[in-house]
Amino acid sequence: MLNPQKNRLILLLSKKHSAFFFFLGVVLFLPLAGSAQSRWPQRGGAIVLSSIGSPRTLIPLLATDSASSIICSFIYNGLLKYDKNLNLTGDLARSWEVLDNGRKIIFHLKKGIKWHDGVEFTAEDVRFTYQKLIDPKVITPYSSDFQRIKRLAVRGKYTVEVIYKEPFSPALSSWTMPIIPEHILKNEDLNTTSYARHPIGTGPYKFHKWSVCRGIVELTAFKDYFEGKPFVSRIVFRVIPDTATLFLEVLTQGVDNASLTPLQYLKHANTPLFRKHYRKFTYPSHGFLYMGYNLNNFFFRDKRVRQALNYAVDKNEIIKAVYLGQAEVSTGPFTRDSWAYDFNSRPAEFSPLRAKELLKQAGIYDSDSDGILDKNGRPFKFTIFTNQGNMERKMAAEIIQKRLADIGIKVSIRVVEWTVFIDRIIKKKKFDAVLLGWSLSQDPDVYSLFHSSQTSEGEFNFIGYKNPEVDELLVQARREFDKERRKELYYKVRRLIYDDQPYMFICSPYSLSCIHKRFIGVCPKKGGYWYNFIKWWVPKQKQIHITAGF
């Protein structure tokens, strides 16, 4: 973050001499104009951002769709945020109390916080978030960390009280969930609200408009806001569901920042014309690609034959063909930068030959000498469905058809548009196989996507996978404040995970993404670069998109 340097006459100056004072420093530091202006913060200007899927809702507790995220992450605040250093601190709260060995937590809040529409923020905000989190009538994935509480209480205008049923060691993480409107939504069903479309947070930007025709939303910057107003005036977010069409936007400087493929990443942001407007980032995603299997389906509910599935398609062809290198093997849910991750892990080898025995292990195999493998008569068929705008999963998903056909699997591709994707395919479990990424919470806590409970429409383990054995696991890390304890945990959760397959495990991207030069005050760390926004800011004569012209 820039800290740029103030003139230190100025501070000085009475009231009286100011004027004087003015007029001289006009004089004698004319010829300086042009570089002290690029040195102090101005406000004003746009950032145009993009994404190639449309937002479903800016309701926090629903939003499960990266497009919808991103949007909320600037409209509204948790209680706690992480830091550049990606550790916790405090967001909407100013401070907090851990007690009774864990199992109570006590959050002192920030007085005069106030909603965009000028009410205040209290401890009954963060009541009735609470309340709706753990609602079953609400379709939300993320009630699961909330129904560990045993009882939720404000004490005072300011203060809420957390009593755990038992200890719960990611409960502090949980509490960076956006916190949303009492009064405003308690009259309202948030799975039908217009509220959905116009929110109301606290956060640094307000929402100002969203036009679906045209796949633009737009935010602007909170004056009143908390950490002071931001100095960038206006966030654009533009849909462009084509991976190639955003990159010409880019280079047109039609967006301000977008996430890059490995090829435009290497090659095509290494023109002069790219570096001459563009910074390149490359960070670890902390996240993975996956496939995953609908384990009600005929051929999937054995696990030899997601197993063999496993052998059948090399992984590091799909890394060199597809992510030019830029990734990394995945040996489970468990990414590379998180404590949690076994180095000691390795993935299984790419062995045609071991995934033919294990399918006829599993009584798969061609009967009637047509080139494709069948059981009790069924041909082994079924469709990887994947969405729009990503190349590289398309990609992937073709190398996966070519390895499975290999051995005898017909394999049918379909490209769903992002928000049929969510709402017909997945939410409805209308599917045999989905190529998908997940992106992961700091804290390791997998629960959400692999325990049992978690398999109702709208929750994250949408494939229905059942172990009894990592469903305890997943429930004893939960309760384990040791990190080394809790490590040797997850280590079990992994190695039995990649055993089941119930998603083939692929690899971990790199994040790989560029921001306009313009823009002073970006500073990468550790939890990225997006940490410190509301201090960015364009000088003047270089602030465009000043009004909406798309």
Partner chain sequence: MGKYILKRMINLAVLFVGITAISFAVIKLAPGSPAGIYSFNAKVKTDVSKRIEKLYGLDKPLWQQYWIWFKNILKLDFGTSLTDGRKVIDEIKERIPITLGINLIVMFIIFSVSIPLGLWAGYKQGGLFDKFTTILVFAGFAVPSFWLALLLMQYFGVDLGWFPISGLVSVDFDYFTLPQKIFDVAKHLVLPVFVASFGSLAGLSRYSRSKTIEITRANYIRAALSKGLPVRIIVYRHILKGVMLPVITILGLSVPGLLGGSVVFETIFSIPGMGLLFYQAVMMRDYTLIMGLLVISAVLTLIGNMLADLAYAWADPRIRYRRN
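Source: prediction; values computed, not measured. Numbering follows the first chain given and starts at 1. First, how it differs from the form predicted in complex with its partner chain.
Rigid-part membership between these two forms is shared by residue 387 and residue 498 [C-alpha given to the better-fitting superposition].
The structure above corresponds to the form predicted alone; please provide the structure of the form predicted in complex with its partner chain.
Coming up is the bare chain, nothing alongside it.
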């Protein structure tokens, strides 16, 4: 499917400053003249991307929907970013220092970076962004990481000093937050400003047009981008709300990149026509599917019961039936692409016998021979709640239902509309079990999911998980800046959590996607393939869209 060698070559060639390769290229390809021309990166063309929903705002501090966030990622930069191997590296910052046991972080900014309107980016913009993030009047959901900052000081034009109330290692990842321009927004109300629809950033692409009636947002390459002008001249985002339509658009080359469902990936996208135009990709996502138990429930209070359920459900069956094999069994909250993932972890085997044994130890067995297990006269029945609009979760719930029925547990399933699900079921903790998925950020801090302080209404430990040892480790990991030591802590956290089974960890589905073959330079790594987008290019004769801005 992939041809890494070829890609590496092209990637190297695309570094236009490399004199050696230039020379090599001239020697090798000169005799071929015509055909050789397309081997060199050429500018122009467009990439068409799509999203299900229409973007809401292009102010990254306020954007929560994926359409807005993706568009913002082309327009803005953070101080730091994740590189192709998911390691933190400088973006607007040239370097950074962690001092005073992690209480102080100093960022040294790159010099000469320009906003799209030509004004220079400075430390004042960082301060401005920070002030907006902690401003109670700004409706930003991203404030919590920044409220841990005691003081943020600007030391000269290119240095920012951030002092935290206490060491907080996820802080570094929080500085991937895009920086917004002070000189434009200083007198604006972020919640209502019209800037949200014609933003200015420092990123490789600048905003060109947002046309609601045509359902598109268009960006064009920024010629003064500090890492070099991108080769592809336009990015067009189309809003395509229906997934069936989206796939038909892909078939007619109306969209260049799309994520695929397992069925599409294996079947519909396996035709000669599809393979002629598209490359398909599969890589681990940082999301996982789980069944969370309400730990105040009469049955689920007992750890042995939760362990028993883990034995009773065959995760591979779910992977096979629901994801057509395009997922892997998960053994904790960290997924394979995370540095906190323990490659030695093994999932519990599928064993209904062991499940029954454990349940018996917990005093749960069929005392009245009615086919349903019970304890103290209470039959073991419960309801799995899941949200509407997610077929996979519903199917997984049905398989769990069947497997638990096999060992004598009666499960019913309720599918609830999303906002109601959050408002009535999750927030009010009115559930026995929920089937949900988490998609976590690159930093493995799972404090908000499993720390016992995070259980009040609207917080994310809604299952009521409480383990003092895990609490302690999570706090320690948050204070630890050394990656290796932090990794050890998360290994321990995972082991404890997997043993406690507050969630039944089911699986982590793969990210499946496709991209049009005319783009050269696509080279998937751990962190996906977008990391080097500005180096992608399209040979002139294959540019199917009009080039603009060149």
